[in-house]
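Shown next as structure tokens: one chain only, the form predicted alone.
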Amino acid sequence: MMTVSDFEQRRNDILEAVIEVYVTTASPVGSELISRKLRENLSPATIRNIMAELEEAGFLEQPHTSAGRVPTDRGYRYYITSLMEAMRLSAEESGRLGEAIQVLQQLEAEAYFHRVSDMLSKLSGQAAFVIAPTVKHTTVRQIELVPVGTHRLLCVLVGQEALVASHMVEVHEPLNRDEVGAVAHFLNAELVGLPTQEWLSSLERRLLAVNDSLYYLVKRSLYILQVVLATEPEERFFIEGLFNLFAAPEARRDPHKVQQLFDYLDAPDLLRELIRQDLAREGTRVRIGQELGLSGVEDWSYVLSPFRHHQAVVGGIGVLGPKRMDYRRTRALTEHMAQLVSLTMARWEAGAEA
């Protein structure tokens, strides 16, 4: 006689099999296919009955009468939290990734994060993204000012971890080359080593305390950095492999679904804000379909893993694709790549201090 635990195990096995088949085929899954996959002494009729119970429990749904069944968001969530076994990349694959990342460490941060996103996109077959810190969240090692005419100058901030930011600044009063050099010398003497969040308040205090000979130097320095920090973003968002989303069967059935997703990617206060919220929590996060909380993108999901510097989360790397993605491999890839990015940031800092 079958016990309750035996029955639950059978039900879990069938749900897991349906999800794994659906990930591969993108077509509703029937009982006969599950019967062949499980290779157990269960008739298609018995499997059909269990699948009907899974549907009644909200784990599966039947898109069309007489069609097979597909997982629901609830089914995916149960699979990820209760059924999915952790996967580790093979030693060979992990070694190849480590070597590739080591080569990329020679690049500046922006190029590096683009390449890392592209690498993860190719490995996962989906779109991949990195949300990375800017110089606003680092300690700047050098400030360079380059005059471009009498009323314009280029301000370059060279931060830790190979972060570089450059901004063109329009100045109201003309600055000759010697004056630009004096401002740059002052900025490097006063601000290098301070967190960027303290720059403006530090200069404002100096502005109240300095004598006449330094007043205009501090005032011009303050204006330049006010412009630079106002235009420097809080973080940078890199995404590669968007074409993979168009190739997904979900997109071929309804291309408008991809366009809606792109609209959210272009709006920093929507999908990216959700990513920022998930990074504030501990560990890898998976958002499935309706869990994104955004109308029109219920067919998509993402897997996001944080990367760290000095034990603090400073950014994240993730995969964005149809909710019919291979979550087991995707999670293993994002977590491994996040670890490699964390190592990169430590090596960048070590190289800067050497």
Contents of the next structure:
There are 2 protein chains.
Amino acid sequence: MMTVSDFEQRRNDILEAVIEVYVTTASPVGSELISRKLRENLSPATIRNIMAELEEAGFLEQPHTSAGRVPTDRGYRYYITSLMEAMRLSAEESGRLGEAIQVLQQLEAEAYFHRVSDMLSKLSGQAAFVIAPTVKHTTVRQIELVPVGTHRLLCVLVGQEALVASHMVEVHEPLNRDEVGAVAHFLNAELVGLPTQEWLSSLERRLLAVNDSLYYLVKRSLYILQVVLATEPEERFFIEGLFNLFAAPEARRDPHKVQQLFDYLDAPDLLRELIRQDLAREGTRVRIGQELGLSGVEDWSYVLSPFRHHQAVVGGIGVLGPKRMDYRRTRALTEHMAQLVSLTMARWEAGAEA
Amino acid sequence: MMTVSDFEQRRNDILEAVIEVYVTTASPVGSELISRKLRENLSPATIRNIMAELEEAGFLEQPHTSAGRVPTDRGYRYYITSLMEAMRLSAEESGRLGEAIQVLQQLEAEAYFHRVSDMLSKLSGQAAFVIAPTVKHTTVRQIELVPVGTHRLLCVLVGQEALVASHMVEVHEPLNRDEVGAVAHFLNAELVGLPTQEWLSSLERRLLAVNDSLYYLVKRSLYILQVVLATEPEERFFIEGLFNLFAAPEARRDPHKVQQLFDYLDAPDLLRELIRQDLAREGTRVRIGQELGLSGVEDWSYVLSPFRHHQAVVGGIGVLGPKRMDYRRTRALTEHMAQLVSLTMARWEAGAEA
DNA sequence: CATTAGCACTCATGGTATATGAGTGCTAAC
DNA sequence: GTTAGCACTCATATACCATGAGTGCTAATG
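Right, the form predicted alone is done; let's see the coordinates for the form predicted in complex with the DNA.
Then the entire complex follows, led off by the chain already shown.
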């Protein structure tokens, strides 16, 4: 006699087994394989009955009558939210990752995030991305102006953590060395410690006090900052290991699918916007196939973990790959990396030594 | 009666026609197609005779007996060096490119080169790369040190043109603000205008004069520069549009070939080293298939044009794609872009306004 | 004597028919 | 409730053949 929960339990075990096998073989899974894989000594016939139920319930489907079963998006969803238990990385692996990050965090932010996404891409064997904050989200420590030729200035903003932005500004009227020095001094005195969002309004307010003796300085400063802030993006998007996406068997069968994904990645307001929104929610987020809400990329998924600084979410790191991916390992990796990045943020603030 | 040169001429015309057709169709070219394409009213039979000669001579080959002909590496080589006449971009197109560059050259160097290779990649429909100089190859205009936390310094080097390098340096003993200022002042006074290659030896020489009152400064400066110069690469390698390489029919047939190419691109000392060497020679250089000298990438080619500053070659820009590529257009594009980049170098130096 | 029409020949490609077998659902026995 | 047995389905593989694009050779042509 079986209890209801035994019943449930077995359905779950079988769904889990199907998914895990499918993820590695990439071809529909039959009842016999599962029968052998599960140690419960159930005959293929029994498995078939349960698989039929799972299909009824919308967790599995058959490509055609005489084929094995393949998980549906709903199947993956249920697996991920209810079945899949967290995976811990081996002490050995997590040690290696920690050391690698240790080395990387000596770089400045851009190089760091670049290498971090490269690292996650290699670990997961998929494409990996990072959404990172820019100086716009911090208060700036220092502003440097370096004249380059007669009509150009390099403006370097050094923010909190290891964030740096450098932008060229073309000025219509040439500046001599003293003027540049004066502008730089003014900018630092006036703006350091102030959130970048308030910079322009603060300077504009000063500009209204027309008889300010610094009118000229303010005006030039304002122009420079307008250019710099317009050029600097809201956040940086790094993505590495894109060509891993061609390696999946499903991509080989139809390379056009990869192309479509690439098209979405190029546009900043579709996939990236979705990722940005998912960041707002707490915790790791998995988007599977249709859940991306974009037509043409139903065969892809991503796993995304936010990283934090002072509790607040400041960015995210994730893996992008075929829907048929090893979510267990991918989530473990992504979360672990996100945690390491969070640690880096703290370390950067402390300015500590290794 | 035909003269010998008529004879030669016709062979050349046919080789050229075969290559041009093959490049667009990607399938072996038969005699009838050529007969119709050439306006000389030669029958397919005659064409066949000449094609047989061309095969004899090693310029063409047949995949199998009953197929048309395909150019060999030698065929391409002869076509490129002796047959192919230079192509001029249309005034309209070259105008567009000029305007686009105009906009880009307002960026600082890294962003500029990045966008330039992106541009060439889109124009050519292939992958495009840039080898760009770094601050190591210029004299530095200014050196900035910004303390970040207690144990870290951001060191920004602003070189000639729009070259910028910023690197984090971890210092074991904390520096207070005054010390940082002193070091920065010392560095600027001592090193600006001096080629970076001489920096370390110059400082080391000073260090030997032990009773120098600035001993402490020199020592700290030396350490900082050692880290910065070790971190800064000799040159930057940008490559964009890699996924275009999957689009070629030959790549679809065997995606493994693309993988092999990627492997070579990852290693800095094989393909990139070859490109670096090719830069040393004057003028545009084309490497076809086996000429790359690397096994596994016989189906790929690149076209590379150096760009100059004050006559000297300071970098290069190129296109990487399947051996079966439109060399005529690719070379025209690459050379044109190289010229535009050379102009940018001059413009940057002048520091001029748009 | 270069050119070309004619023709037999080759061989990759594509289509059709058939065989195979993995996997299924159902039924009846355990 | 489980499962052995079995008929059934259908994608895939294999064999076979027809097609036709393209060839090289030969002999006729101007």
